[in-house]
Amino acid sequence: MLFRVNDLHVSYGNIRAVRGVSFEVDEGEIVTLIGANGAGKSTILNTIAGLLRPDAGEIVYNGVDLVPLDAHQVVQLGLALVPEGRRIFGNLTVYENLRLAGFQLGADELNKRIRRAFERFPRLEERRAQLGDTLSGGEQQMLAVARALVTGGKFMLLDEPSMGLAPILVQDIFEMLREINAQGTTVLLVEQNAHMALKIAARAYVLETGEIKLSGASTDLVRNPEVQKAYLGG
């Protein structure tokens, strides 16, 4: 087991987004949180990533307890996270983007890291004088995902990828994930389009109001009644 989440309560205020959450990710798996707008799947994420506190529980990666730690010490760690809508800085290029994002490396490091998110994603390449906000939003994602590979980041923390992009192009950023995983990165995948993220993922858990209520093999899941009626249409 490379990551685990035991009895994870986080609160907005007096508002409880997550109660009592638990779950695992081994090494290599994707595996996905699927859930209705607020039940608790970004609240989730943004724990890990050490953007929020929580009230209680351990969140535990490759042996390290991840709750007291800092956002920047979390990604030292080898996790990284891109996050719902992208958030790229659209007043700077492509390859500034990607420069920021290695702002702790040594130079040739950083250079070697640009090299590979180029090579993954030649298209990024061809735009890299461009300015994010000119990007379309299938090239945003790109960028967002190519910025958490420079961080060297082993463990990925996607948050709704798929948000906001036509159909053909969320077929593209899936199998895009798909490679990255057969690369060696395992991937934690926040995701409402079920479907796709049922397809990817190996294993799945279903949030609803801020506690997980079904889990299994996402072959499983696929075919239970009561996921099928609330989040496939059947």
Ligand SMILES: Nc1ncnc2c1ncn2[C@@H]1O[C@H](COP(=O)(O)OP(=O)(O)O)[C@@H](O)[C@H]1O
Given for the second form:
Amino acid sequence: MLFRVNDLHVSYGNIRAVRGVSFEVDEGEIVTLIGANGAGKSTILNTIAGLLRPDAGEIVYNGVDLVPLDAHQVVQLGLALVPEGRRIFGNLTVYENLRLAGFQLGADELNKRIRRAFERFPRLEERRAQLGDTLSGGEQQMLAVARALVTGGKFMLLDEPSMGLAPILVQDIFEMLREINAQGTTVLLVEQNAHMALKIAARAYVLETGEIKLSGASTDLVRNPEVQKAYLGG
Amino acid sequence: MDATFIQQFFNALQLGSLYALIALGYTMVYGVLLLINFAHGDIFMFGAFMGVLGSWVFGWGFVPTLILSMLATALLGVTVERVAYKPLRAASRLSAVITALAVGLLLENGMLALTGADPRKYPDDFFATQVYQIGSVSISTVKLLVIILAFALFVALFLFVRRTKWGMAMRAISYDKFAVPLMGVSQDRIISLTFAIGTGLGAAAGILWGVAYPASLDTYMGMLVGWKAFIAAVVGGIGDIRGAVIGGMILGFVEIFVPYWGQGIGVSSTWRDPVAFALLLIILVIRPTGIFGVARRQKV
Ligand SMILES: Nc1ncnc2c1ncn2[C@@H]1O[C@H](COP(=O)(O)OP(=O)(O)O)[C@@H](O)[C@H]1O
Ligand SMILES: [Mg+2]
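Output the structure of the form predicted together with this ligand; the preceding block shows the form predicted alone.
What follows is the whole complex; the chain from before opens it.
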């Protein structure tokens, strides 16, 4: 097992946002965590990334316990989060965003990864000297993903990458995730857009008010009446 | 152009460079922490007094004393951040400001207790002054030293912030600190580095101040100068390093040229500070975020 979360509890003051969540991701998989707004999806991802400390529970990646690590240390293990709302640095150029994403890398590895990121996203290379603020929403999302590829590359966590994008761009982003996954990156995808997420993920977990309500193969969940009613508008 | 005008121009450049060096410390810290380090004027004083230590106590010349002062003051700056400000990062802005004021008082009075109330100056041979005569304009090597060294430091800082990954991290933190750790960057280290550079530049200003304006070294020297440099940073657009340089220069020029021109029309030089501050206020009324400042996005 590449990655495992066990009985995770996270709270903000006395708001208990995550209440005993457990799930697993195998090497090479795309797994999705779907849930409505406020279900606790971002809280889970931010806790995994080391931005929040859990009250209790285990987070194990490659046999390493992530709970005591700070966010910049988690990154060193090859795990990268594409945060909600993209959070690219608008006052830095496209190139500088990628350069910063490889902060811990040596020059050779850094250049190799940036080159690969530009090969994957030629649009970004054309805009390499442009400030992040001046990119379109779709380009910003590409940059956010490219940044995570440079930083980690082995296990990518994405927090609602489809948010705020036109449907056609959402298609692109999901297609690109499939490609990145095919090239060896394990993906944990958090989405409100259950439709698309269930299409590309092999397995899914359904999160409701901080607890996992359902889990299973995406093909089964798509047919589940509860899921259809709550998340697929059926 | 007449000779006194040119001489005043160099005086203004010198004073402006010094304000700019100090203003950089305010602006850099504000950029990464949104904290106004009200102790920075006293950090500047501390740097000047490290010069007293280097020159009088160790008998060192200008260059080693400058380096000693910058390093020792940077260490002080990093320590102050770790001990006094870091525990308050999540606290209200007001607690941090009050703490900064308290740190300033501690430095002023600590230095007073250590060194006494008599004003100090550096040894006469600390920086051997020569005066060059170019036509009817005379300019001292001290003035050239201050201006050239300050500009060298500005250029070095700009290159550092523009070109290196640490500089990129500083800019990134000032834009959105949430995502910075996700890049594998330790926020604490970038903050420490920012304090080290900002206070190191303040120390350089302290030494140069003591060279440029002899017998001006007392433990309260940082109060008024610190306030002025802070205002210069705000006028330039706090958080922006170009703004600190421009703001410092504007203040230096106003302070020199108001009495210079005022004299001609019979205005007393005591109007220097009121006119300078009024002008800065006007700039802020026209551009509330300062010359280079942008309204800050509120990010969670
Ligand atoms: N910084 C915060 N402070 C207090 N409560 C928060 C904070 N962030 C999220 N919450 C609360 O925690 C719960 C889960 O939020 P979140 O993880 O953002 O959900 P999701 O990403 O699924 O929309 C919500 O009830 C939300 O209001
Ligand atoms: Mg969310």
